[in-house]
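Coming up is one lone chain in structure tokens, specifically the form predicted on its own.
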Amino acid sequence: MSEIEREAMEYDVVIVGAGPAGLSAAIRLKQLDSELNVVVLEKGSEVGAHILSGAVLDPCGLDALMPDWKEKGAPLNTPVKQDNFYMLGEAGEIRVPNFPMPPLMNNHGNYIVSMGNVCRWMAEQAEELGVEIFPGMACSELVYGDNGEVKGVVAGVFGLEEDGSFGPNTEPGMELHGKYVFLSEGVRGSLAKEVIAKYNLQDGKEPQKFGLGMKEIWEVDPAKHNEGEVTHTMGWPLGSNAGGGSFIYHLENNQVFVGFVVHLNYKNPHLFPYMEFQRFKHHPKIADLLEGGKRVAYGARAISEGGYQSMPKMVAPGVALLGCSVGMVNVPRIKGNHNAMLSGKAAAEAAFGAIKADRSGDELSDYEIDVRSGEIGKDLKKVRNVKPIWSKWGLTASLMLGGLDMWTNTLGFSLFGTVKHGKNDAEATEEASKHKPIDYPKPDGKLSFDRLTNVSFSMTNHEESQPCHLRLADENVPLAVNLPKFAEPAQRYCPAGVYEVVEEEGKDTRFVMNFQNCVHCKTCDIKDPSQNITWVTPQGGDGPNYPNM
């Protein structure tokens, strides 16, 4: 759309995404030089709107960024006081003792938090330092300079016609230019995906791997609530069908965060991750906790799981990838927010040094070196083999060999070197004829819920007249290829019920995309076996509006 005339605003650094990485970068830049012009663009209706509450936060990132975070009132109010690990069977469980766990698995000193509230608080700190933060401003395009560098983004396009064209009521948005652009969009961000492809940043690296994380917030019976308790489970109901597990965090005010992760490299296209989550809650141990309680929110998001060997090159001319745009989650710990904050700090310091040296639009190589050789690299290198061992040899091997590898890495060496991932998650999907369909029990409306009912608890909303933000490269593929070959798994892998195959008597079979339901998890962009679906950013303010918990 280069023919569209837009106003342009100039900044020193333009940051896309007001998550922990982007906000940390903004804060650090202003700490280093209060005169720098820094802007943060957030597609959610407000900071935190697209972050479903509930995480265990390692405060090392905050310690490095703002050592006085306690005095400043950071909302880290629930220290972890109890760690539980269970292996589930269909009717019972086995407690895994804590003592054989590698030290890095210990949650002592960590906090159960609402990351939405943490980011809202961080945004306040950033604004006090002079950072400009614009919520409801989706970034739909990159702007390139004369030498092929990224020099900015297009933000704030509203009112496009259904076919994507400009109409009489279209607001064309504006260009925001920076000496450097930071992309902190989270997992599988559309701009980061473009940058990785354009500059071949994944070359020489293992493919990125992903999981689908689904989460509900419950208010439970006070008699069953244990503030500060953290529980992780593995095993049932997934068994050998897929890798994954659950987390249950007891926060304040009788609230419990119930989450379930399914690794997206599963083979059976009949697998229904959302229904595995709903079935999980009927396990006697989980059902006892939730019975008599009330679900108050639901959401889903893809999780980067490739780790150290899958991180792409993080810099290209004029641009740097931060946090989950790179993939900095420590998989066995299910933690990435601390590394996201550290990456934002490192990128800010690299950009500050470059700007002071009168540079712009080049590669911030110091940032890449800092991440790979510093605390982030050390954190991820220790656990780099857990996910590929699990994927190749299963849960039992992961517990034994992965645990051994984490122990030896703690001592500074690995018996396995660096294990490769191999296929990406789309390629891992096998033909439906090789697998049996899975019969899932119907949700009971008390502990388990149908997708559309749960989506209503994400408060997701999209302007229906805008273009569909889920793009098919070939509209024939879902019915001509994916349906006969893979039983069209989009019907099942989407945790929001966006995709349907509609068969009506006397009518042709139709593939329907209910994009209004989308909770921006990006699973379709990742798992579609034909790689036919591309998720692009809808207009600003659309999508989930997760509650302030």
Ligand SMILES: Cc1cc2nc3c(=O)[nH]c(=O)nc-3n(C[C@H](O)[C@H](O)[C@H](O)COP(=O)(O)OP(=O)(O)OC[C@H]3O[C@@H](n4cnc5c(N)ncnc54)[C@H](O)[C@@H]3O)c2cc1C
Contents of the next structure:
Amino acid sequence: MSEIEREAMEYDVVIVGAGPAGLSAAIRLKQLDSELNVVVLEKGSEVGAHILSGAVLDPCGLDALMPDWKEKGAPLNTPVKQDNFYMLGEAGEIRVPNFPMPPLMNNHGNYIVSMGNVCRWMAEQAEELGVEIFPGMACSELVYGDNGEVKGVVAGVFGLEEDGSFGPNTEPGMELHGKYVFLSEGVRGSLAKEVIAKYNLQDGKEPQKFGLGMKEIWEVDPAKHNEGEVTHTMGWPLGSNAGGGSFIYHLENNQVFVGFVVHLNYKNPHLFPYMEFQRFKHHPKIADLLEGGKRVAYGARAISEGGYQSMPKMVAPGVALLGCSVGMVNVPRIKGNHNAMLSGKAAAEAAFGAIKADRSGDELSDYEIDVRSGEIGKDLKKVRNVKPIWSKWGLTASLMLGGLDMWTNTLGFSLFGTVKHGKNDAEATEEASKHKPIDYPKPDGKLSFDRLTNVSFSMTNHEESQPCHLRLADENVPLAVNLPKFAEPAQRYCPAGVYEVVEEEGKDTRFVMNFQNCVHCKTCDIKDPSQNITWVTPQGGDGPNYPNM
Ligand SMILES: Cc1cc2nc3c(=O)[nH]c(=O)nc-3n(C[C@H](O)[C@H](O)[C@H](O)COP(=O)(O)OP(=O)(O)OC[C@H]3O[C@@H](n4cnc5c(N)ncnc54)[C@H](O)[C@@H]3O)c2cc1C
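Form predicted in complex with the ligand, following the form predicted on its own:
Complete assembly follows, chain above in first position.
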């Protein structure tokens, strides 16, 4: 592919990904100098099509970027007015009072938003400032300069043959070169992964950790809807099988975001995160809210959970990693959008300074300093031990010791120092023989749904004749290693039913990848116990088409 002749376009800054991080960077660059040439490339069919976030938004990122966001019509319409936290048992719940929680957990002043819509609005602001935004343009390769620096990306390759070769209908795409390239691909970015490996950016840091977030939008009975209500739960149905919990956010128009996160460091390969989510909705408290309503959308996405100690070095020659390509989620708050925005702003300011000083293609170290010692670092440092304490000692310890640690960190010290995460999530998976299979109830089609029916509510679409974008390093591993050792967990951890082991009488067992179903969550790239699957981007415009997630 690299020998293909392509047209090249020159920019000051090339930004990959139109999420909150990339769009904030674009806006800030143009605020600082309207003459800068800035381009944003987005693989979704439109801005927002691949954004799945919740979300309760802490507006501190927007405040810093555009203090007049309210006058400019930002779609932050639902202030949080009630914050509930429950521990669930199978048939009941205990309300955890708000007063012992450290102040950082308080949602007062935050908004329930569709991040897809917030990104659409941010894109309009960016375009008004003169940023060029190209949706439907997947960035599939990095372009390196003579000195080994990142100098650009290849975007817009369409119509490859099934085996990856060029055919009569192939469009080779183009190279977009920049003085600096920003990778704001979100969690487990495919180009960011290459950059982290090439420049050894994770060296000396803890491994990145992840969760799998699944979400449905429900329209509920108006009598049960309480605009502005935010609820988080822990406990049932996961119990001690895995860390995680749910979120239920009442937004406008009688809609409710119902989401469930499963930490991907679970040991039992029989665990089926999607079915845990479906089962959760049958808890009497949740069922009562949803009964009589209808599910209107479904999606899934990994969420970064390593926090402060897992952030890789975020700059290398010519390139900077932004937002969740670094991993900037504050785990106990389940919030990363504010830090994504702040990181975009910080990267833009560093690049602006460098370009004014006639620099290009070098490391934007000022950006890294800003992230680690500024607002983002402060936000993440306070909560750095919550996730590893949870992983090591379980939910109750995490509530007590993690809570204590957040309090002491708020006062400026920690009794624990910095707790290590240990293994990465793939390595955390144990052999199937050590664990019992889990019996999940069949979805009832009213509150719970089978996976493929739900995937159709993500409006996912992939051109079928292109190469499969899920690359196996060794195609024998799924059946020769993962099946006997781990009961091939890809069949269960994928929230879109991409992976199947097909056993038919009289035929050889087959491992099938229905890549057309992929919702771009990246879980397979993270959780495969043999680390044999690499997620690369399919052609632009493919993937989910989320309405207002
Ligand atoms: C279920 C769930 C719930 C969450 N809830 C909240 C919440 O309530 N509040 C909160 O603040 N945070 C929440 N988060 C975290 C939040 O979503 C992230 O912190 C945030 O999305 C990070 O922003 P980003 O710009 O770095 O990446 P993203 O928002 O993921 O945006 C990345 C963009 O880049 C595009 N892209 C990726 N690769 C390429 C490529 N190669 N070429 C072109 N385009 C590409 C993607 O399509 C996407 O549009 C939640 C996350 C999940 C999964």
